[in-house]
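What follows is one chain in structure tokens, specifically the form predicted alone.
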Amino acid sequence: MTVERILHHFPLDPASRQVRLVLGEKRLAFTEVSVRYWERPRELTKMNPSGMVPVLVETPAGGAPLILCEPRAIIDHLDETVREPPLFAPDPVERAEARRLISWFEGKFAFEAGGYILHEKIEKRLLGLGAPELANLRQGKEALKNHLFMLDTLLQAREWLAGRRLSLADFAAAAHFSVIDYFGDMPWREFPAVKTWYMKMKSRPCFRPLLNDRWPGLHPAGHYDDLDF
């Protein structure tokens, strides 16, 4: 059955990037609509009362549109309706570990590390809130290193974050790291196992569109789109 998909997103939003990676990994064609969500456009709030991106609109041929709001609802729907490739390993232990790591990134990592860095580097610029607070950036970067130490230890013994198989945990992590890397704030040299893993993620076909992202006034680091960084 033919399905038209339109993704309303912000290119430098980790949640939006996670959905884009999943759509790409499942080889699903979609149209992108970039949204300035901080301006609370009426079209976005009509679809999602929270005013947050991403929002995916699926319209089957001859059918009514289905509006899916925010990453968990979108990704769960895609994995349930488009079985291949699966986003979780068949091993229940690896599935449980993948879900633990996804929760880690969406909660603890975003709260302690990514949130500080991206608020200072992106949100303040977009909202006109002035220059970044160096103390907040320092706190976010120190927390980032603590998280990377944990992941580097995992990846020294594993092929992928949750175990032997690529899973949604890898896409969740890569979505967060890719935005921080856009600004050159990932300390790759200190965490070689994480860097090797990220190079594998960065080389996947689903990742390539993210490397073309640019936003006016927010320029990427020189290595951002380099596969051999």
Second form
Number of protein chains: 2
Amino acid sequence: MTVERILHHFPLDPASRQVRLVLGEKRLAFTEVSVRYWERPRELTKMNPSGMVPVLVETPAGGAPLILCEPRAIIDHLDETVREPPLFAPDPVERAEARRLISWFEGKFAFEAGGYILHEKIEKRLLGLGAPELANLRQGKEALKNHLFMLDTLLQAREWLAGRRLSLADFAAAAHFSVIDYFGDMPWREFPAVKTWYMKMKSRPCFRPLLNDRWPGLHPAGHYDDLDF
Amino acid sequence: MTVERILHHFPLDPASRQVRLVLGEKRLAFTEVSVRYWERPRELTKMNPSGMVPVLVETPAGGAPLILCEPRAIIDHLDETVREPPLFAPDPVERAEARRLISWFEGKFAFEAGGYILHEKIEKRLLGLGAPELANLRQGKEALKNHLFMLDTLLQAREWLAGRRLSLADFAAAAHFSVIDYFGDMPWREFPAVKTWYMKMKSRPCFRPLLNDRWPGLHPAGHYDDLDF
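Same protein, different condition: the form predicted alone was shown, now please give the form predicted in complex with another copy of the chain.
Every chain and every other molecule in the complex is listed next, the one we just looked at coming first.
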């Protein structure tokens, strides 16, 4: 069945990037609409009352559009309707581990590390709230190192974050890191196992569109789109 | 296959309650271990590095224990391994709507409403941080009303939160509301459709254990365990 897909997203939003990676991994074509969500556009709140991106609109040929809001709803729907490649290993232990890590990134990591850095580097710029507060940036970067230390330890013993199989946990983590990396704030050299893993992620075809993202006034670090960084 | 289940939880934690409701709904017996998570007990961080409850340990007869951390991992695992009753309707539209609402409660609702109220009423008490700040409580209760208004509108047109079928969205919402209701802070009378829905939820057998919860020094409102409130 042919399905037309339109993704409403913001290129430097980790949740939007996670959905783009999943669409790419499942080789699903889609039309992109870049949304200035911080201006609270009416078309966005009409689709998603929470006012957040990403929103995916799926329209089957001759059918009614299905409006999918919030990353979990979008991704679970895609994984249920387009089975290949699956986003979770068949092994229940690896599935549980992948989901633990996804919650870790959406909760603890975003709260302690990513949120601080992206608020200072992106949101303040977009909202015209002035220059980044250095104390907040420092706090975010300190927390980032603690999280990377934990992941480096995991990745010294595993090929992928949740175990032997690539899973949604890898896309969730890579989506968060890739935005921080846009600003050159990932201390790759201190965490070699994470760096090796990220090189593998960055080389996947689904990653290519993210490496081409540019936002006016926000310049990426020199190595941002370099596969051999 | 016989599986022994031990749930490490805190009775007044919405995430723990959501898992208890799911275990109850699927008629799965389990042993409860009440955890004072705010004291950061070593046994808890050994199981779950994030230091959060709930944690479910499943041990199949003669097998190795599986430690499930974070509500999403626990609940998805239970729904995949114990199919009846399913936690999502078969209809993709209802599934997507249920997942949108679950994200709403875990994100927006907890951030704007529930988190304020529970921090002031529970966490400050447990951590010895003094009396509730009235301005924060007021802000949380104002936000709560906005959320309830939105849900009341939904429930005027639907039997359950996501549509025609009971789903995990109902358990997620009821778990959050039930803790606020413990403190008598749910303005039921102003939102009759939400109240009718909550009466149905409260009457389900899976809800019974929650209504028996009591925590030393934190007294429930008089109507808390009343099915006809």
